[in-house]
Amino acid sequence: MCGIVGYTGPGNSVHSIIEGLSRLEYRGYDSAGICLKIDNELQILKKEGKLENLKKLINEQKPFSHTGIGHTRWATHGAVTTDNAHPHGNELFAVVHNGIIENAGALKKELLAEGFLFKSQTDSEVFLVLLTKFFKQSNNVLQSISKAFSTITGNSAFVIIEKASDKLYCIKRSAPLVVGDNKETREAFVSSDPFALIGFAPCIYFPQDSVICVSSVSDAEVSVNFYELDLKPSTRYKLQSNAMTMDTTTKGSYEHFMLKEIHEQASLIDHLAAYYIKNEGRKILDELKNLKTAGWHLTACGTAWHAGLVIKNYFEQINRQPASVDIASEFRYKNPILNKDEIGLFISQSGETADTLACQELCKERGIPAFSIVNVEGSTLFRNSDKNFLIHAGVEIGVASTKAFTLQVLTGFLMSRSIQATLDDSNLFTEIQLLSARIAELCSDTKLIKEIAQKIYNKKGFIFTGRGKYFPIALEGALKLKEIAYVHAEGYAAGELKHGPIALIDEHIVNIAIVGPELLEKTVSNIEEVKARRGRMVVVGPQNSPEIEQLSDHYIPLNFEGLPNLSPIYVNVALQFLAYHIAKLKGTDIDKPRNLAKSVTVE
């Protein structure tokens, strides 16, 4: 959600901060701001709306500063206004914040009664006022940060600069935060996302919760120090090299990041299969051989939840092990029945999804092993899991997830096959290679899908249907269309149409029906029901099927042969293209859909 970038060093902090914030635009935001230390004063510039508004203000004033912090805000407490934009500052400190202070209301009431004033409606300013209050009592910055942070509740990350020095201070609780440095250039950085630090910081640190990080620069060196809340030195952080390159965060020749990421899927499938079957990832999967469990608890949000529904089918059908899939935001509150001979599997692209992390924490409290399927190594989910299965998708910039879904499902499939000790089966690698080839073929010619999009994009609503293993794909197809085209779309199990949703069908509604070779006759019967009610029918089905094609208004033929396990991924790519082209025709902001954030780090 909110994007944070901080810099201290010999250069102009403005350039690094604005570049970092530009890279984080994909996360979603509604205002932006920057605080710079200039002539021993803290100067704040901020604007509601796009980052371009802030850039224009900066270009007019042309500030120079060696130390600064920047922020893109996604509103939670307080309306979208310039006053509510971050950073928040006073005569001593400036802060930026990602997360929610749950007890902000009570604390603000107390602070107002003590005579403190507030300039905004945000919960974030409560931390600034607490910090100022404690500093006036102790004249010790670290102690004041510790006391202020210990006073608040809720998941948050803060970055602080002070008038009296060029240091960057930061601290977090169950929210993303990364610290970086470049010893050659004597620069230090902090961000809510490591992608903002590509090309700036060769070394990055992932601090654990409640660790205060202090970055400082002198003429001789740059230093990053870590402290516990009792101000004793801390070793609770992970250091790793930042090997990512700028190629991963540029669109290249593609019009949108989403389109680029759809096209990347074929090669990423090949790389992931090679990693887990033939290279170093094999050791990780081999640890699952003959794994016995009384059941799996899969939890995730959004697209990752749909991936979990597909993976559930693998565990139950291939391994004959019970699996439940819960939306992470619901799991904790249903008082789930958890037994120590079960396994929690948490799925997240970012590894920072607040609701998923809360489910992981609950399972660990109950003594249940925590596994993850995650993209970001070093993320909170990664650090807190007993076993991690990285999907190696690279940076996913498009807010609407595409390649992450594909690789999450494929990783779950490989886990399932490893439990059966069948990774050496030649048919396994053959099917994965065939999936990659079919997706590459689909990417090479999308003319038909574009033509269909042109004919249906102005319809009133869209109903996606699928049976069995294609039901999760119906849900995901509908979600993708909602996210980027801003149209009403719903996914249903095909057999459920007659139990209510069919009341919606008329000539203004499009039914996008997924028809695989499995349960073919029953699915055709559902198509007949829609056609009888004048619904517009788009079928994604087997090639060389004249009977189904004749029932369709528009037909997307796919070659399902040789993909008994992985055809849901194949179908989903076709629906990604359909959603993309409908959104393009409607002129929406495909990479940064309104009201959405890439990583949802608040509950």
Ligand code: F6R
Given for the second form:
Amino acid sequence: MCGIVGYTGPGNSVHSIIEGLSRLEYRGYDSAGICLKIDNELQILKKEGKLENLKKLINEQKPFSHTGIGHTRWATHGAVTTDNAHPHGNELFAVVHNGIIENAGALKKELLAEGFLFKSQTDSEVFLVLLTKFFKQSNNVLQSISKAFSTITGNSAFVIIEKASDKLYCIKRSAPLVVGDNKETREAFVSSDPFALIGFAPCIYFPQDSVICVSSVSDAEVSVNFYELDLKPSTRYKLQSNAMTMDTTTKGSYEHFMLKEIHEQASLIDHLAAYYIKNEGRKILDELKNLKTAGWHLTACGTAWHAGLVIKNYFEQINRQPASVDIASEFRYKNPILNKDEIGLFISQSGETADTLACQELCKERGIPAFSIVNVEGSTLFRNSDKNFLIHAGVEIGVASTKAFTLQVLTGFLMSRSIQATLDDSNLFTEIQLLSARIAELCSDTKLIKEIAQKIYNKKGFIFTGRGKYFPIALEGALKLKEIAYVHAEGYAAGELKHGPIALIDEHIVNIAIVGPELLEKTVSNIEEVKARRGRMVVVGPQNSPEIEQLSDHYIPLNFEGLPNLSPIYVNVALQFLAYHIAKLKGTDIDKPRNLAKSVTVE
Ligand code: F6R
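Provide the structure of the form predicted in complex with the named molecule, given the form predicted alone shown above.
Complete assembly follows, chain above in first position.
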């Protein structure tokens, strides 16, 4: 969701804020804005559309300021317009916001009745107006922040600057927010993501919910202070060094981050296997040995939910332990049956997805242990978990998740294997090595997939099918295609096609069928059914299978040999390439598809 950056210090805040926003733009790109304290005034520059538009404005005006805040927006309340872009400011304060103020409608009515005016349709401005109202009553900034924050409901993070000082104030509830400082350069920073602060702030503070953080800089030092809502000093924060590195922030020689991230997968698989089997990660997996549970409750959203569907198969087939997988936004409202001898497993790349976090909270309230498969160390999900299984994917910048899926599934597989047997089994290591080698091979020659993309990209609709362990991959293949190529795509269990969706099939529709060596004959009959209705058939199937190849219009041969458990990951990489090349032909914005944002921190 929205990206937030704040700066105060001796340098020009514009540089760090714009650099930070550029790194966070993948989180929201409907509009962008910056507020700078210049000559004791708060000056706001904002623009509808991508950050590029704001950068142009800044290049024309070349502002200089020691204190400022910036924002890239993913619209929730209010259309995508320059007026609704953040920051929102008045004669006293300026505010940037990530999240949703749930009672904004009612509060706005009251404030309008009291004579306050609004310049935008956003819920965020309600916080600004409340803050101003309370400040006019008390003349005390901290007290006003506390009162305004206590008045609003919903999950949000705010960064505030004022005309009267160079302080940066911030506060959050169930939304990501970090504060950073650099003692040597006497600079302080705030952001919705430590990623924005790489190279700027060696130390990062993670405040807990409802803690007001105040950063200030003097000639002698930089200080960060924390307060409870009753304004007593707070110790509810964690201090951590920022271990992330910069090489993750560039595309290198790749045209898109998505393409770079697809290509990274083979070596990330090797690293993850080494980490969990041979290095530090081994300890945490060994703790799972002989773990007994009455059942697993997996919850996640989107691509992470698809990873959960693959992992469920591992728990059921390898461990014979019951596992349910729910979409997080469904699970949290369905009053789930949770028993104390069960385990909640939450899967998330960002570790900040609001619905997944709510499920974790629910499980914890009901007294069942919370485990996570997560990428971002230090994220909210990570901090609130009883056990974390990190996927070590590095920063994923492409909004469409690729490498995170691969490593989530692999981590789930390793968890399942370590419950059942020792990780020293050489077959296990061999299968993982084979997987990375096959993916590397696939990456080295994508000519065929590109040619197929060229032949089908203009078709009206795409139906992905797969059976058993490939059914989640059909769902994931369809999701990837629709989100980056803006075409209609659906994933179905292959055997389900004839129960309805087959009505859609004609010469304008493409069926992308995943055919593993398992249940091959059954899937072949499904292909025949589609062919009989003139559907265009793309098959991803075992190499050296002339019978299926003949049936298909286009065939992507894969070597399934030696991958009894991990072939879904392998097949998925082929579909990632197919989606990528179709999107390229369609000319869409592959790394920042319309209407989307990385890390969905609103419900
Ligand atoms: C799709 C995609 C999303 C995310 C979902 C969950 O490509 O990226 O569907 O998988 O929003 O995000 P995380 O994993 O951060 O919880």
